[in-house]
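Only one chain is shown below, in structure tokens, and it's the form predicted alone.
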Amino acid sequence: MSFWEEFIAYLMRGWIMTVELLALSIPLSILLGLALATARVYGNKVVSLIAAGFVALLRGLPLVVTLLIVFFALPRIGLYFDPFWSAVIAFIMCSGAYQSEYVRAAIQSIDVGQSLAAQALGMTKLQEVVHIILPQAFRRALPGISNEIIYLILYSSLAYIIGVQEIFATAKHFNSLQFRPIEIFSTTALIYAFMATVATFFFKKLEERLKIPGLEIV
């Protein structure tokens, strides 16, 4: 087998688990974001209170200290994960921290017009919040969104630290047989290029989707 053909062996199988990862991290990310900032913008004083010092923790941690904590502090407390349920747990908190910022400021820039119509329409505040707030507030927030999701999709090459086999770990383990880092580290570069690039024009094509004529956001 050539030098060609076992690296990409090698590197699909670590593909593979980067995209298991991102495939869990992205969606539960984002309903994190959307739950913390609405129970920082909508809950009582203690919850909003407890959201807020969750995102403020989470945003103050290097994602490697997070990562480092769920896999090896927590089981001291009895809480065992193994290193690809870690990444994605260390994964789904710093990222859905960070985006819950970008939709606590896009609930926050709605009209308080649309919450008086609701309430004359006679919706309650659980009805007015999912059907007219939060779908709103999520497209204004969609390129900050899509923003992180980039950054996760980068930092996910992080997971190796913990012993998670992806694609960085499976091209570092190459490296350190045959020793060839230019042909395999670039190839790597270039395949991370490649899914930020896919990420962005999905998210891109998203924003065009739930564009409103006439509301465009400036």
The other form holds:
Amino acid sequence: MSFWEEFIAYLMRGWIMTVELLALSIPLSILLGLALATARVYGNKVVSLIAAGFVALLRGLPLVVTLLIVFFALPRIGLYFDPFWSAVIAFIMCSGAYQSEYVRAAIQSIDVGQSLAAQALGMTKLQEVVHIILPQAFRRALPGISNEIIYLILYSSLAYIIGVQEIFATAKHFNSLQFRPIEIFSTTALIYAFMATVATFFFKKLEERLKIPGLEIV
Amino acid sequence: MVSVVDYVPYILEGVLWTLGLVGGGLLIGFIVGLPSAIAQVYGHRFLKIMVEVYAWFFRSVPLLVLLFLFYWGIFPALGFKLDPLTCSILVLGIRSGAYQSQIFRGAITSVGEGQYIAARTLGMSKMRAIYHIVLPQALRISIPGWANEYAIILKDSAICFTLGVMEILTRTRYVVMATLEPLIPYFIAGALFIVLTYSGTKILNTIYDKLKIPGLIWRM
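Return the form predicted in complex with its partner chain of this protein as a structure block, the form predicted alone having already been given.
And the full complex, kicking off with our chain again.
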């Protein structure tokens, strides 16, 4: 097999793993971001303090350190995850924490009138948050959320550190066999750049699709 | 049995290396990023496209891939045999330049064209108008974005452990290997990064408040 044929086969294998990592991490991190933000704004004192502490902690730690703690340190207190799930858990926690900041700011930017109107219609607090506040806040937070997700796509390469066979890991392994670092790592770089660019484009389209006329005026 | 007291100084020494990575990276990023931003706003079309491609590439590729590409591929091919620390600082810097160019571009744009036009009307050259009128305002505006960039590059510097730079995380991993005890060393490393993140951001925000020009800030 030629260099490139073999290399593409390696990359494909890794790329599928990267996509699996992201397919789990992205939706769950969005959910965590929404949950953390909601907890901070609407939770009682204890809940909101815990959520704020969690966010401050995860935003202060480098993702590599979070990853290593989840994979190597947590087993010491009885929590075992395999490399794949350790990576997914670390990604969800880290990205969710960052995203929650955008969602929180967006929730706080929604006009009080919306909340009062919902109450006047007899909605419960939960109905109000789920049906009135969050759909608007999500739209306003979307540019920030999509930024964080693009970061997540790039930082998913860190999963290689704990032994997940994602695209960077397979590229690095292939380089140790062939030692042609320029071809191997620049191709890997372009694949990531391609994924990030496609994601940017996708989120721009999504923002346009979800746009509600009048909402963007803060 | 190794006690915590034995290895804490060893990990703490890594703080200096981490700060070296961060300081060097931010400085190179500034040197690359500011002219890039000026070129992107005031430059010719060709220059604009070049800066855009540069900023796009370095913002769309993971640091991990860049480190390996430059350390094993590009620098040796160009004939430079760089040690891990120098290579890491350069890569962090060139990449930070791409992010910083976006921060400065945003700040320059927010100063407003009127300021620039007024300076030109007063007979200032293009360079003088940018240097004396636009930049003093734009740089002040960009400090919060820059504080953010500090926090990002600080956390990214941990990734340089993959090249074996003796920063906090590399040392922590050595300690874990030597003691076979992951819990406490990793928590110490985590605590150090948290302290560095929040204290650095705090310092930069204080500088921002000190340099504030009344009336300039509210416009943004």
